[in-house]
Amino acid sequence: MRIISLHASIVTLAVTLAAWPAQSGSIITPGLEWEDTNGSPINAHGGGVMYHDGVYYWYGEYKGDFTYRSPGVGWDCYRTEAGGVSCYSSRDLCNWTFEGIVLEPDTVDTHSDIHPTMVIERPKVVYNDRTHQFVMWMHIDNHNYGKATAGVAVSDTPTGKFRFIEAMRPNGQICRDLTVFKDDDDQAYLIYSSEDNATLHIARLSDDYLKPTAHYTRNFPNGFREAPAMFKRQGKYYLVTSGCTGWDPNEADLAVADQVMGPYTPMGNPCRGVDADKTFYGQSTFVIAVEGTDQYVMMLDRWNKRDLIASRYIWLPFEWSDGKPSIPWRDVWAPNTACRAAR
């Protein structure tokens, strides 16, 4: 049955792909690799994006090409040294410009948070309106994810350089996969893995978006849900999670809430198609709000543990319908208006 699925798939994926303009990057191809402006694969993994003054900035975890499994640890603790976190820029969603590695790992300073030998993991910008300057939050752990630390850095421009400030653990709590998610009232919350990973903690950021405030709730406690995504829509909040399964695939999870901090209502799995149950073999990492639309994107990674530059990435379009969500699968798709604007 799987062969014959995936045999559909392509003959699918070939006559959707014939039907449109022969222009590359014009689409979005979910799983397949992914060139920048330059034709390089992008490397910005466990990523998210901002948008500014007209711009949207993907932020990632630029893996190098050497992965290796930590010596001496339990579980499948595959990693590459930490190389930083790196930036592109597009005005479409599907053309992506490398700016660089904004955030550098300190290679002379052996006891430095972000020294190689250190893990640096899903990073986040925030514009502060208050402060004019953009705010990095990432994972921050050592080689067996014992550290379990949040950081943040600052920079006075999307391109960085960022400036990396300290790690720490939000409130004492242990802090694992993170989001950051700013309001429309210009307050931002940090969302991540506590209590050892069985429990989401949100807590609201201080004004200037550099400290974990004491204001937090606990969300699905014992749940065990980790890589958590947060969008709004309509007055109302959605969570995506996944659950902690290391680096293999599992099912999503898709929640909703009428406050930012929570309680949250469990909704199911929000993926359609073959492989949903597996969430198309991806893993949440961040949900785009396409500016000027209604259109929300959902991106995965689909991770290759044994070799984790050449992790693809997932990007697919929330459908609504009566008021709730799901992410169906497609081959091929453009966002709203960007991407066709531009072909």
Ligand code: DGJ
The other form holds:
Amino acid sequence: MRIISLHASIVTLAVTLAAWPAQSGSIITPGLEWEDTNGSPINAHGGGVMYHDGVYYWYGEYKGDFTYRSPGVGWDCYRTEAGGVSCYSSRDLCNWTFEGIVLEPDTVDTHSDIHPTMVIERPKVVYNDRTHQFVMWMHIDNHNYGKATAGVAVSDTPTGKFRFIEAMRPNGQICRDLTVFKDDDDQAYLIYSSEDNATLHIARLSDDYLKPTAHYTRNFPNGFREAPAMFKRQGKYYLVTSGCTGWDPNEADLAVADQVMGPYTPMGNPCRGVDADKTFYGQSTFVIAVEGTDQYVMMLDRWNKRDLIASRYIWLPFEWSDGKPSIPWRDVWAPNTACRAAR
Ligand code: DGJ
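I've shown you the form predicted on its own. Could you give me the structure of the form predicted in complex with the named molecule?
So here's everything in the complex, that chain up top.
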């Protein structure tokens, strides 16, 4: 009997996947190849999504098609040439149109922080209502990740081109994996792995979002957390992070706080299902708050370290039970976007 029911499940799954051979229509199929509206694989890794005037913009690392191991570096330092930051737009979170490379690498100045030989990772964009500028923060590094800085760029439009301003160490502190969070009161915060990845810092940004202020907190000291992703629900701040194992997957953690700068209380691994202890072979990068709904979408990267451009995206909605969040695995699901409802 068990064999028959297992067989039936496999047939059902096969039929489901045959119906959706890749990401298509108004559904999301986590971990499968996801094509843009031109039929090309989406190339926006370590990304983040900004909602502006009815449109979602997905910014991410534009990976080159040749992955190599950084010469002379002892650890698993796989990389591609820095291709800049790509942008895709969508109204339903399912169908994405390529808007181009909105932050171009500087191919001329070999000393530039955004030269292709450098590392440009985890770009995140927020809109500043005071200056009317779109501000991009990203992790800028050199070939062996020893530079460890945050970079900032600006644009007057969401689709660029963005102008790179500078790379710096916030308050003189090391900065690697990062994200940006904009609160309801329009204050924005830079959240980054610091102290050689041992401690996660949260620094308030200046009113124009272009500089970190001296006001920062140290979170999870010696916890070695990276890949931060923050969201706010019903007055509480949630922070998803990964452990530090390079490109290889590990167990995620979710923490909660009453104040944006902490203190954060760990809640444990929010993932549920097969391979939950490996974050479904993914790593956190951002949480999308679906506009006008109570839906929050976890964005994960499933890295393919030997062929980084072939890394996949795993997007899964949070579930809430008695106020407790979890991320159950789903083979296929549909976001609660207004556009979908209108179809
Ligand atoms: C883990 C980080 O989360 C990634 O963004 C990338 O920097 C890799 N480490 C590099 O090994």
